[in-house]
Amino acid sequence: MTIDLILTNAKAYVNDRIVDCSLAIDQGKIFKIGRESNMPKTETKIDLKNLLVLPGLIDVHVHLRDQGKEYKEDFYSGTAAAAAGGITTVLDMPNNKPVTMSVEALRKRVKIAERKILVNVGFYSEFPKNITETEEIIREGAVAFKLYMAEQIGGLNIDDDHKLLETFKMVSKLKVPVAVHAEDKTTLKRVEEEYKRANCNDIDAFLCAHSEKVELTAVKRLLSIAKQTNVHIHFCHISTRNGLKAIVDAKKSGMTTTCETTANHLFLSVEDLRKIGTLALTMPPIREKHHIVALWNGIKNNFIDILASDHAPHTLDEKKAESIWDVKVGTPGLETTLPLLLTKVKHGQLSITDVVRLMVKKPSEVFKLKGRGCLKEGNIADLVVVDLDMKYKVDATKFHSKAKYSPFDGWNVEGKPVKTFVGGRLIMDEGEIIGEAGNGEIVRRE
């Protein structure tokens, strides 16, 4: 028998621990992983020199633009992002222009994406207007459903209680994951007028607006509320102590609830803000240290389950607006949330196993993405290959992304994918995309 491919001189994290070894892959998928000597027959091979193969990174929270905002990203463009980040398959969130809430939104968003992805793709709706198409939704394919509390976006009215009681019975039923921004509507737009009408238009102003209360009162509501059905709540971009903790105590309770933090939210603070600038503006925004210190411990603790990108490109003029209150919220983040994490690594403030739980196996695990969520035989062949010595300078005018900016630019990192592999095929070697667009498949829940 003859195979596609062999990678020789592997370190690959397999069962938990680093293993040296050969990987041989055939028609996208795993086919054995051991000494080379026991390796099947190929005319392919690639000497790895003994770098660290890791599963392919899920990212589960991006935004991938596209359809009318082709200008901040589109499909091909993204996808090469994340290539070049070690992210070999991306959730894309639907507040998209037209938002992605029907059968037909998806299905065309589906169409548009399959000629463009470099890498997997898998899509969230927003809650469509009529509650009963719902099951329909999912049965074209949508990973999970997205609830943003801070604005009325999708179709089901984030005001009112019992909606929002009555969708998540439905939902609980199809046992698919309800993703929430959490930011309570309310106090955020009450305190964001009163700015606004003082003329107070800079970062402090957009700080008090997007309080610890607002996530908080948002957390809280959505909890007690979920409480009452068997739904399983994901709170996205977890920023604050309290959050937390509220999420925290409700897992404990029995509750079934996850949570994600972000990149920004773990290296990022209020300083640093302040310093940088709009560039850095995110929502939530960026928090005080003890917040930071209290999300490092949810990370050690395994009280946060996911670490995500929440990739948001926008052009430079729209995140250099006169006013805060018009600054496009969001910074591009697919490139960089990889080598940051493994300059953790090399400092010894987070684990391999750490890197694999928060990025590969929750991921994988939470939104049902059936032989991705680990290095095993019969397993897709998505792998990323990480030089740990190489250290660099983060450069965002190097970006795949059209998003030239970064709030880690200069940042000196240690550790950087070199190749990324998707079903297989080898997609990034060196920084440079070598895959053919349509490469990617479109996932969706097993």
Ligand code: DOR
Contents of the next structure:
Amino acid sequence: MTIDLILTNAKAYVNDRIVDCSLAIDQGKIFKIGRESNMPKTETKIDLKNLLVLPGLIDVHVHLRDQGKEYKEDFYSGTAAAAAGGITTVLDMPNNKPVTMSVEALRKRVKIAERKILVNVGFYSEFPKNITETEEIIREGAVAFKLYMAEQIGGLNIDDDHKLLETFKMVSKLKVPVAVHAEDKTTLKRVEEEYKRANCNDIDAFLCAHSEKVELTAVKRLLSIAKQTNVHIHFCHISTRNGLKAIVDAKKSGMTTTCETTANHLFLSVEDLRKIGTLALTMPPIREKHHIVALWNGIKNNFIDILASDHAPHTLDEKKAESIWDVKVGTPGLETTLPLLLTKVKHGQLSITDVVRLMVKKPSEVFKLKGRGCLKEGNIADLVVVDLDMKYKVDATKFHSKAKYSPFDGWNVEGKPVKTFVGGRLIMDEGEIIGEAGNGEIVRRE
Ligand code: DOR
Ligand code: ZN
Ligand code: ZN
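Can you now output the form predicted in complex with this ligand? The one shown was the form predicted on its own.
Full assembly next; the chain just shown is listed first.
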């Protein structure tokens, strides 16, 4: 018997340890992990020269755009950016044009994606107008719902606690998480309108509107509604000490709730935002130092479950409007997240186990992605090969994303994804995309 591919001389992250081994890959799956002498026959071998092999990263918070927002990013460019960043599965957010909030919209989006994706893609849906359609949307394959609390994007009236409760009850039966953008619309808009009336259009005005309180109010409100049901709320991009604390308290009380943060919120502070300007503007915004300390503590104590990029590409023009209120918020993050984390590993401030927990294991558990989440025989052969010794400068002009800017542009990083395998196929090699569009798989809720 001959098999498709053997990767030799790997230092692979297997069973929470780094082991010297070879990996045999056949029909898109990991066939065997062991000594080279015990491997089956093959015609194709790749010598990994003792580089580290991790299970492919899963980025649960990505805006791939395409359709009416193709000029910002499309399925090909976005998944090429993922591949370059060592990410083999992304979950796509629903604030698209048209919004993903119906069976038809989801079906159409999947159909367009199928031909274009290089890595695996799963889809979020916003809530439909008619909550009885929630079940059909999950049956169609959406992996989770997204609930945007900063303004209404889907069909659910976010001002109505009773409707939220009814919806959470419904979703708890479907056993999918609800991922929430926790910024309270009422608190946020009140201040935003005040500043707009007073003609305050700068970064400080934006920071006052998107205050710490805006996050905490949304977190508390959602937790108190969710508590009356068994729904699993997953909090996206948590950015504040007290927001995190409220979630940790809820976890301790026995609620099923999880949270994520992003590299922006861990690596940048308001001083960086003031220095870099609107290019670094995100929602929620990056914060003062004491929040950053709290987030890193949250990672150390396993309070933060997931790290995601919140890859939110816009054009350079859109990032540079006159008034802060017209600037499009969000930054690309697919190509910087892993290198930033590996730099922390290199400096002894984070372990490889932390990286795998935050970007592979927990994402696969929270979103129930079968066959992914660790390197083991029988699992899908999504892997990333990492060179921990490679030192380089982030150069956003070289991004595969259409968004060729980054708050981390020019940063010195250490550790680079050098090969990305999706379903056993090498799709990125030394920064170059060599896979074919359509190589990725659509990840469906089973
Ligand atoms: O920074 C952000 N960008 N936050 C959001 O909530 C939306 C996102 C986007 O789609 O650009
Ligand atoms: Zn968000
Ligand atoms: Zn987002």
